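The chain below stands alone and is given as structure tokens, in the form predicted on its own.
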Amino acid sequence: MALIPYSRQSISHEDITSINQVITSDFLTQGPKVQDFERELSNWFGVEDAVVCSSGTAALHLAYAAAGVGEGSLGIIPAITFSATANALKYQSAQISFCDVSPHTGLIDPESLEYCLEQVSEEQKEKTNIVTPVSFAGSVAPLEKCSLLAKEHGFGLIEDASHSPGAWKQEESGSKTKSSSGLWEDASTLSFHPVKHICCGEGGAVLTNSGKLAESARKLRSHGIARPFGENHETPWRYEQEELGWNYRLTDLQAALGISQLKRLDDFLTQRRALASRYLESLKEKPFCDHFELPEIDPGNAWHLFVIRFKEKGKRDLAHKFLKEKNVLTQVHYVPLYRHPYFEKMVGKIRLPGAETFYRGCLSIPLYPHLTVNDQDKVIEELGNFVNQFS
């Protein structure tokens, strides 16, 4: 039986044609496609500016740096996320505080965030500090609540939206919040890794309504270099390094693929939502419901991941091994960051109840736009075979 991965890219003939057009052109990098991609992204997400870069991690680093995060700053992030959310803060020599998440969704818990903010000293609040909610697995984080709390304590807000392009949620206030809209956050960041909604091979973007933040991120993306003069100046070639930046540029090859992928993002979302609905319908009855919980039904979910949560300790790891033997690959998203040796040395051996509960049972099963009905049926069948061992 063919291997069924937990996720994979979807590459079309149009994607290949777009890359071929660039590879035979004059510019493989630092050409016009990068600006074209940025314009298309800002239009699609409805924000003032998009700054594309070499990875989702680079996008986080640029967003933090452009927001003024530096030595002495504090970043508060949820414990359930990928390392990049925290690592990019450490690149700027910032301190990190982990807050808890909902044990059911893995999303940042506003009550835990409020507690973390209340522990921050007044001296620390005088510095540039950041809260980074993660819109995890395709569900939008409680951005409105996080924003209000962050502002109350003088913190900025950057959404890690690498899982959630096209996602939206209904807030308790009645308003509709879209991921990466700029309504509540100073900036948001995307990832264009192959398992994400938009594939560039690697890549990322900072989305913002702040011209100042976008200008800084764009400069830092290319070594901190600025070009002070226009084409009509006697030295139009002149450039000046104004600060220390990085080479986080995206190539035109990647940008061309991104433009082509972006045109299909609505279709990708439709396919992901249809597959998730099929899982929700098929797995809600016995014997499945006796052994694991399903994600919440949410029409605005972008379904980057479909995460089931085993009720009994140890079942998750047994299921992972059982399914792998049947050529069905799954993944755990995520080990709480404070459990990793690097962060444990930094914050000590802490345990947050919501993060621990979510982590203990979570398993991401296959979900991607071109997952066939037959393959999805195979996943469901093998999950049934697994849980039937315990019935």
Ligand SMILES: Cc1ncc(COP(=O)(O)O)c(C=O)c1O
The other form holds:
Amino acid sequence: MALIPYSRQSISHEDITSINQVITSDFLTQGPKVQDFERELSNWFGVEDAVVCSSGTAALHLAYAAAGVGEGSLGIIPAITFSATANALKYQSAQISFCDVSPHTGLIDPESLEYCLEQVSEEQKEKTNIVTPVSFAGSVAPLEKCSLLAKEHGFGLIEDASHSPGAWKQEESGSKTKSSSGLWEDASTLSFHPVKHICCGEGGAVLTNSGKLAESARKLRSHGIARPFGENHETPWRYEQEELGWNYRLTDLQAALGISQLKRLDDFLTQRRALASRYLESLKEKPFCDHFELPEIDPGNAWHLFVIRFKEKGKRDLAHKFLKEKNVLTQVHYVPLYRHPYFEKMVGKIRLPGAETFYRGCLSIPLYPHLTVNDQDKVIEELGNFVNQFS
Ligand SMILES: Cc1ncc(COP(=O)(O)O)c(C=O)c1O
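Output block for the form predicted together with the named molecule, input the form predicted on its own:
Expanding to the full complex; the earlier chain stays at the top.
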């Protein structure tokens, strides 16, 4: 029986044709596909600008740097996220404060954020500081609440939307909060890694309504170099490095794949949502389902991950091993970042209750657009076999 991964890319004939067209063209990088992809992204997301770059990590780094995060800045981030959310702050020599999350959803907890913000000294508030909610697993983070709190304390807001393109949330008030809308955040960042919604091999983007932030991110993406003179100037070849940036460029080959994948994003979302509903409907009817908590039914969830949470301590690790032996690959998203040796050295040994509870039970089971119904049934069946054998 073939392995069922927890996630994987979907590459179509059109995707391959798009790459083939670029590989025989004049520009493999710094050509027209990059601007085309940026225009398509800003249209799809309904934001003013998109700056594409070499990874989701690079997108976070560019967004932080362009927002003015630097030495002495503070970044407040949820403890449940991938290292990149934090690492990109460290690249800018900023300090990090870990905020707790909901034990049910893994999303940043606004009460904990408020507490973290209240601990910030007046002196620190003079600096450029940032809050980065992560729209984890495809659920929109409480962006409105985070944005109000951030503003109140003079912090900027960057949404890490690597998991959530196309996600929205119906609020109790009746309004809709969209991921990457540009309404609550200064910028949001995407990743185009193969396990994400759309892939470029590697790749990322900064989405923003701020022309200034986009201009700065675009310059920093390519060494901090600007071209201050136009084609009609006597030295049109002249470029000037105005600050220190990086080579975070996306190639035209990757951008061509991105354009083709973006055309498929609506379909990918429909497939992910249908599969997630099918998991929810099938699992909640099974008696073995009492052993874990399921994610909430949420029509706007972009379902990057389908995370179940084992109630009994120790069961998650046994389930991961059992399922692997049955060729069903699962993953833990995430070990709270403060538990990693690198961050523990920085912040000491801390344990946040929501993050600990979430982490203890969480297991991401396979979900990707072309997961077949047969494979999905096999995942459900093996989960049942696990519970029968180990309870
Ligand atoms: C929440 C989150 N942020 C950022 C990243 C970084 O993206 P990339 O792998 O494209 O650098 C990831 C990647 O897994 C992620 O899951």
